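Take a look at this single chain, the form predicted alone, given in structure tokens.
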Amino acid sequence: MGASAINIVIGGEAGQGLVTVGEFLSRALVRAGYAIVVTQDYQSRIRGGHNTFAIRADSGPVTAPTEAIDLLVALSAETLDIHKASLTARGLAVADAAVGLGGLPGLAVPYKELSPRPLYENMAALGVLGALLCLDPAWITGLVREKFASKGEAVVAANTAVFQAALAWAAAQQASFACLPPPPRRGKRLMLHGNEAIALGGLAAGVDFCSFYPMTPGTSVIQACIDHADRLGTVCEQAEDEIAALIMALGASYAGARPLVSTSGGGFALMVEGVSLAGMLETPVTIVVAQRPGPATGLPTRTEQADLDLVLHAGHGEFPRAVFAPGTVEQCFHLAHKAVDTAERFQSPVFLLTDQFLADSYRDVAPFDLDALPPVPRPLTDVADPGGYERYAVTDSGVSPRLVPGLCPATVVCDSDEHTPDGHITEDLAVRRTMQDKRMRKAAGLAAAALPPDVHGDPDGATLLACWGSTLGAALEAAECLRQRGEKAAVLHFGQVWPLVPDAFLPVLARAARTVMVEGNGVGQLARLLRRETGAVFDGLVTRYDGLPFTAAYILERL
């Protein structure tokens, strides 16, 4: 990234308002025309601990977080101690005058003088940051008005006054910090994190039933759905546990709804029998698994990519499935739509694997073109011959005509035991073979519809960084750094990790001089899957499983 980039880290204890400051500043930067990548690092507690909200902003494209800090906003003394070694040569610290700067260059802000009440100290911090970044104050004061308008003009005026006072105080300090260069004006941009984009993608695909049991970092998918539920007529249900959440979704799907379930690894482990039930019932359901480090509770608020094996093999018996893994917020939207479409089209459970980093990472994105989305098929509401209807009719594709019960005279019968084509329980072993063959024939259709991995750059004679999911941004930046050093480099990103389409990537791997898999787990789960399925063996493996997201520097140090 060029000198136009800046990395701002706001650190402090949970409950000190660092997220409020970070979200305000991020939104102001996006409205001003800058690109952002936000990384949120927080501990599993309501108050206390040390958390950070990091904003990497650039007047050009930015794809990943970075370790180096240009502006360190310390809401606690601990923040200075933890992060002072990461401050760049041009870096500044901004801290409460009562805390002090610990010998670092920067501004000791008299928050108590600038804010009549501690409640407004967030606005004082925004004023100081706005001055250092040379942001047009109107971007922030406009946001203040939007945020507090419902609380009355007095609240708006009080917050604006503190912001303006801090802005003037910071400008008077004449701190030597290079302002952000003006960004090239772009069209309207949205600010979304990954889970919001997943929710919007699902809703755009017609999701009208959401069920969940709260579990970080998957919960905010459904929270985003709830934000739009009244307007769209979407039913959102918090179940008594994860088992019930998935079974509710299957019941809703049977009745004609289009369900979305969101959870994380431990919650998904409880859902596994329901996944198998979806396979036997041939009931469409889309399940979002937001990964975090395990096993068990592990690091519940940190990131990892270690649930691929779990999702790939979840459920007893054999049945087809598809697994998507978005790498950007834009892909979160489009692959969520694709996942719902795939579940409906093939009447199978479909998974969307994201992780805490992407779930909590705000980005600036162009508005989505809803008119360009393909229509998602609906189940039948009537058939020509109700008396002859068979829910599990044997077809060449394995996909049977799916009828919503109760809307026509036909009887819709389903069973979790092996069943006949009309849905009745059977122990006829010949019928068992017929029905299992029918279900598994859907695998061919899923493979034909699978998305090939994206190739970024020319792989001929290059170092090829293969990755999946949220590792994309760091891999792209690492490849760009290699090219700037004069080395050939490319990236192969798997946005769908099952079914695999070997013809779409084996030739790419063969053209590379060196192949390195980069993934956020300890054993290289996708590398092992590719070797098992295709025989492809990577020359190197870069893994990360300390709970933090990949950065370009982390990858480059290990190549």
Second form
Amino acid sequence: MGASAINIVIGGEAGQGLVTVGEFLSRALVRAGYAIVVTQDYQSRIRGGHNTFAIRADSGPVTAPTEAIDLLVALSAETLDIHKASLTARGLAVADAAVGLGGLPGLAVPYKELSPRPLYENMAALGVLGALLCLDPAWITGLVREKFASKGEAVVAANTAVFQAALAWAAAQQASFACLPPPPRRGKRLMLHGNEAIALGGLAAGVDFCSFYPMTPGTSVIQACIDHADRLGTVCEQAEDEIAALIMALGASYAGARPLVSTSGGGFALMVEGVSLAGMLETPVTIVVAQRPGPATGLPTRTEQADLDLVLHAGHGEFPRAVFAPGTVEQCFHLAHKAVDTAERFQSPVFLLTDQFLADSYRDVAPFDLDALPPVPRPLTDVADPGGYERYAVTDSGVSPRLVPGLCPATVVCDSDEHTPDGHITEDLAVRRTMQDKRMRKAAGLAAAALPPDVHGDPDGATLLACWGSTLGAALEAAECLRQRGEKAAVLHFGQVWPLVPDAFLPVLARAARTVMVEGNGVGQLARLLRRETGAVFDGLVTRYDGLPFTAAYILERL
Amino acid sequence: MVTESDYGEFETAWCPGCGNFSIRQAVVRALVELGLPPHKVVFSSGIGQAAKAPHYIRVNTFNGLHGRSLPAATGIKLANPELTVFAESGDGCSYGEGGNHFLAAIRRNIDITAIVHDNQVYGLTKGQASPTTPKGQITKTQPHGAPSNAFNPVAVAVAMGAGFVARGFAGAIDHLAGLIVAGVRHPGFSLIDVLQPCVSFNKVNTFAWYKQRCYELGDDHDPTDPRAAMERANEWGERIPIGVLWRSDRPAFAAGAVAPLAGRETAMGRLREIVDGYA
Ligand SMILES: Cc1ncc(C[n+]2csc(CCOP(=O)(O)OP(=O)(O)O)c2C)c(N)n1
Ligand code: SF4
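Having seen the form predicted alone, I'd like the form predicted in complex with its partner chain now, please.
So here's everything in the complex, that chain up top.
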């Protein structure tokens, strides 16, 4: 992160429109060519409280949030109090003139004068920010036009007028030392958060069925699918509970749909019986678990990475599965696609572990190349010998020909009880062994298809920061800081946490001078898993479970 | 032409004399009358003795988990509206473990026919009280008598304005087959609660007990009159009505696929536009 990076924190009460300001500004910055990482911190309430929308922007790459604040946009007096200690030496505050700056350097904005109605104060805030950042106003006015076009020209004009007035006012204050250096020219970028990217990756893999029961921060995956359902013909149903959501997805999958289910830990706990059912029925299903702090309802709107053990062990009995853990918004897209593909290919439950931080974190990403995605196999709609069709025919790979019922004269029988190759309930214990062996043989295929962890930097004699999921960005920045101090540092990131590919990472661990696992939980769940599976022991462990995402500073302080 | 033999013959795990046999016969008779070939029909079932029924009929079968026949059936119907979808299970499965799904299916009014083998006891787990066991009835695990009021599924379904609510009796096979046919033809959710003697664990509600009490509703019962329907749904004791208790013309749930999802290709062109829209 260059010195050109700026961290803008917009804080205020829920319901004051800080997300609107944050999203507008983020999108304008991305369109102008800047890189961003957004962190949304909010309380579990609809109005009041104290929330922040933090945008870290840079003309070069940016990978993680930071605590230090360069521009503090306070929509409430409380914001100034809470965050003033984090203001950097060059930091500025922007607050309502009616409230005052509490002695901080910055701009006291006469919102009441600039905005004829409180409704437009968002636009006034954007005008001030645009001026301070020296952002070409066209990026914001263009967005205003897009956003309000459907509400009529008058609404567009009223919003634009407030924006322009605030811009002019701020320019006259000569307080523009927060100016961002112009970004390098680069191609078009998209702006989306992790959950949107997961939805798009799933849809690109042919997801056509979503069943869900709302639970933060899992819901926005399905929300994104619903937003596009009318155009794509995706079937989306809000189930009566999570148990029904997953079982419904399995029914749909059996009948030929390609389902995506999304929830958080508490909801996933209810789905667990369905995970076992998917294992037994050998029915593909992709389940997104957006982690938040537990146990139980925990901190509903904060972040954590403590459900790895749950997802890894969810379900009674033994059956193969795969667990992906994207570290970036790009990976959210690509690993969602890969998860759906894996579920279809191996007829197994497949998981995508994300968390509140990544779920809500807007980033700039290069447009996804849909044509480059590998095709996802479809189930059979016909078989040569309908009378002889066996849903669970015993095969070397453990994967049996999966026929969709109703489209040809064969019948498709599946059963949660142990069953014969033709799907019928059995208590023949020799058949039990055969079928259990058949199912477990899929584990070898899943392992062969598993993604090895990514190595960033040179691990030789280095401090190696290992991590999984959304911790990647902070670990990368921490390693970069170490290198700038003249120390050797590298990062090992697990984008897939099960099955493991020991050959791909044991040599990397061996080459490092010091290995440190960085995880968003208290006990080091991945570190324990690696130790159990491979005997590898880490020299150090950095954990975080206070509900906030990792930052480079947090990691560096604990190394 | 579909005949009974299309639906196969199987060895069952049911006790000799069990009411499940006649229910199976009625189901097959109904499928033949409906002219449905086996591969166009899906039975989703839960867990229990009744839930094994689809294994004893040659049809597409999704024999899932205890209490979950309805959500699975719902997913199947949403993914392929061309299938005729049944949920078949016991009273414990359908009204106990699956109680919330039962209410949701009625609210959704999804076009599924639920056949509940109501033997007023848990059969497979050997005779514990089920939601429909009358209060006070003694069982092995309720030695002082079932402590809670019995659940009345048909009255609840009528009260919720379900699509189609009928009560059948395993001892009246043709009558029951007729109810199943009517239930399938009804667009929307159909409940057919079937009084089913369990010869092993329910020594009170026997074949003879039901034979004496069950009477067929005649033309004088108007199944579209909510008051009459509720009165008949609550009639239990010396006389027990069987037949269509209630029918409504509520539109069936329509938010599913309009054609089998299995045959559909992803609209990549549209998806490309959607992805570009995130700029
Ligand atoms: C989650 C779960 N809980 C409990 C059981 C044990 N169980 C199997 S069948 C059954 C009750 C079945 O009763 P009912 O639905 O009335 O069917 P019947 O056997 O009487 O036909 C129970 C409790 C189970 N299989 N799964
Ligand atoms: S236990 Fe009862 S319900 Fe089950 S098969 Fe035997 S008689 Fe029938």
